[in-house]
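Below sits a lone chain in structure tokens, taken as the form predicted alone.
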Amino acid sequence: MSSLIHNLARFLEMNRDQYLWHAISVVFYWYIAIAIHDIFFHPLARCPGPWISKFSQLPNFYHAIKGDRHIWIWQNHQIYGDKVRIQPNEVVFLAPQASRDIYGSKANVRRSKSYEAWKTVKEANTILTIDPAAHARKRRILNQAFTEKSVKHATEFVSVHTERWIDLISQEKDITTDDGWTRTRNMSDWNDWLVFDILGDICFGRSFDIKEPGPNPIRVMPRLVIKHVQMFYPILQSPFMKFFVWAKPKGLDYLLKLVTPQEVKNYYKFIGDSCKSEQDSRLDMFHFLCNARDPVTNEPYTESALRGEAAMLIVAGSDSTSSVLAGFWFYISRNERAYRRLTDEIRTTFTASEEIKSGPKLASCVYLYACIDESLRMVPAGPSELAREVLAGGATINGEHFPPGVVVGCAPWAMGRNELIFGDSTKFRPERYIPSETTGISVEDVSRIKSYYNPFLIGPGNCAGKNIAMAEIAIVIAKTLFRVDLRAVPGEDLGAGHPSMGWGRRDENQYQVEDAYITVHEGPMLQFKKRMV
């Protein structure tokens, strides 16, 4: 006892510098102990991966800041195989069975903690709800807004906006060459403007009108959404993620609102006004959301939940469609054979642009949908993994058991470039989705690649708006290629790979994107010329 008292007295007599040194020592040895545990005793200790990632999140954080995290994950799969430990507590997979085990309806997982950091309203929307039971309840209600009836009405708005968009990108006053080609268009911008206007009309019965000429404060919204996720994404892939989630309801959310740009506030005001306004007889998506009820409890959306779902519809819907369209324009403008086959199919199937709408005739355009599937593979809406946390009882993934608390996932960018599944995985080859004796592709071959790669996910977390998204993409492409010719601008390579960009990004025929949870993209630069029908 006297020895203990003596040591305590010595501790109390230390000066400030000595206290600081002891504190630093404690923290240092604490992290050394954690590192030793993570390297040798963690449940993922035997998983292959970069050595530093066994005990540190810094490589993951670094590549999230750079925007090339999807490339880094792909590189690690090339080095270490189907299973890679990319963080001390996270492993990503490439094997076909792994995706079904993680995202399937029977998977014993939930969304990871990082999803909570994206919340902007009091009640999380369906995508950001991590509790499986709460997510299932929200999804039951949300599904009622994506029925066959709602899809049919939505595509009518898509057609109107697409026709106007084509008028704008091919207008005569912008013709700059003697043979009728327009001035250069950055298709990432033009895609964003079109899709935002479509979604505003589909969801709320009011277009943002950002594709129209003239000043419009909402026109910067697509870019601000990108800046928003680019700012938050590295935080969620950093050692500070848990602190960030903890701090948001304790004052951080208030500070973030103070620095929110006015354009973003205008956007949320637009959504709020739509939520409060009386709904007329027009059957837009918001009409279906307002009238949706939980089939089990008969409860509708609360106002807070309605705001959250409304914001989610715009952001999730615009990013996925715009990125896939950007990838499609890039690849189709650089593949003459595919371009000719697709334009021939569209222009022989339809005799007028007004005929192009959802239905059997559009569905008969086999090569069109093969091009869309190939674009979804080459340019996924989210290039890196949608992280899932293993729940109590553990989970068996690709034949291996993983304990509760481990984070798992599959990265679409890496999956879409799996040479064991796709062979020439870096080539834009829509024919891989079409059974044919000429090409030697069987029905089984097509089924195998489609069961492996699911751009809209599977199971309870699959995309509720898949049918609308596919119809929207098909109508935009078909109407555009029916009415106009297009070409890549000679000498312009915005969005293309380059030898200086490093491993995985050197190919000039590959469309390159940045990873910020969503897919951030630029280009391609195209010109248009009206068809003489």
Ligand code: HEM
Second form
Amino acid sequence: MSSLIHNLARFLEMNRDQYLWHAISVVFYWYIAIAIHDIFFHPLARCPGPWISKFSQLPNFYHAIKGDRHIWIWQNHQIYGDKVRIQPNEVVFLAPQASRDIYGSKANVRRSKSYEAWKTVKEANTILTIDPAAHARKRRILNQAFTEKSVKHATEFVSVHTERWIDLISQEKDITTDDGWTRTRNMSDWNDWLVFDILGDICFGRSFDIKEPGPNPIRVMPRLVIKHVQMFYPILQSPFMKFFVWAKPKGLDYLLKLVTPQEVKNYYKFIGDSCKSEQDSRLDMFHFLCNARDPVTNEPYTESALRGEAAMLIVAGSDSTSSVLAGFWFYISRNERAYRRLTDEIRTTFTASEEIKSGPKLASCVYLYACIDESLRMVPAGPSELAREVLAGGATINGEHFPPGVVVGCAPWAMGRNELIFGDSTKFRPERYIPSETTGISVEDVSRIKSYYNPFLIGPGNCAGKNIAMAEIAIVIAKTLFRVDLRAVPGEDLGAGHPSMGWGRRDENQYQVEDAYITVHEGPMLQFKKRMV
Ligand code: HEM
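Which structure goes with the form predicted in complex with protoporphyrin IX containing FE (HEM), now that we have seen the form predicted alone?
So here's everything in the complex, that chain up top.
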């Protein structure tokens, strides 16, 4: 007792420097204790993975800043195998069963807390709702905007915008040469403009018109959305993520609003105005959202929830579609054989561009859909893992039990490059999706790869817009290749790998992207020539 009083007295007599020194020591020993726990006693202690990642989030954070987490995760699978501990509390998997166990309808998981950090308004939209019951309720309402009827209406807008887009990309000849090819087009920009215009139209009944020539304040939006996501993504992959989520409703959101660029405010104003105007005059998706009711409670969306969902649709549907299209243009313009086969298929199936619309004729273009599947594999909409947190009771993943609180996931970039499933996984080879005696590919081979790799995800959080996205991509590609020839601009390699780029990025025939939860992409640079039809 006397020594306790003695120590207390000494503590009270310390000066400021000594207090500081003691505080640093306490933090240091606390961190060492946690590190020892994480390395030796954590439920994931026996999972293989980079040594530092066992007790620190710094490697994960570092790669999020560099934008190459997807490559880092793929490298770790190469080194450590099917199961890798990439953060003290997180494991990623490559095995086929793992993806079903994590994302399937029976999985005892929810979206991880990092999703909450994206919230900009009080009420989360569907994709940011992490509570499974609340998510299911929102999803039931949202599904009513994605019925067969609404998808059919949506594809009509897709056709109109695509025809105009092809007019624009195929005009303006390159005046430095006399070979009839157009000026160089950065397809990432052109895809963004097209997809944004389509989404504006199908979500709000108002096109953003950013593909049209001339000044347009909304044209910067696709890039701004990407920049915004790129800025936040490292925070969500950092040791500060929990603090960030905690601080947002306590004033941080207010501060973030103050530094929001004016263009972003204009964009939200556009969405707000669109939500208010002529909701019933057109069968756009907003019309379906406005009229949607929860089938159980019969409740409609509240006004702010409606606005949140509409804004989400633009974000969820724009970069995803644009990046897959960018990947497609990259690979098709560098693979003469695939280009010839695809253009032959499209140009013999249709006799006029106006004929190209959703329906049996388009569905009969087997090679077109194989090319789309292959592009979705090579360039996933989100290259790194879609993180899920194990709920009370734990979860069995690939035959192994994981306790509540652990974060798990599968990373599409690494899955798409799994050589055990795809063999020549770095090759753009659409034939792998077509059963044929000539190539020796059986129906079972195709269903094996399709059940392994699900670009639109499976289970309760899968992509609500899958049917629209597939129809949109098919129509854009088919109409474009029907009306124009295209080529990669000689000597231009924007988006391509390079020997100087290091492990996982050296192959010049592979399209390179950055990871920011979404897929950040540049190029390819293409030229077009109108066909005489
Ligand atoms: C090639 C294009 C697309 C791909 C590959 C894709 C893929 C995905 C994936 C993987 C998710 C799950 C994300 C997560 O859990 O973090 C998702 C969610 C979602 N996607 Fe897509 N998507 C595409 C296009 C679209 C389009 C065009 C729309 C709508 C117009 C859309 C609407 C949604 C919505 C609403 C969700 C959230 C679903 C939920 O939380 O229940 N997507 N998408």
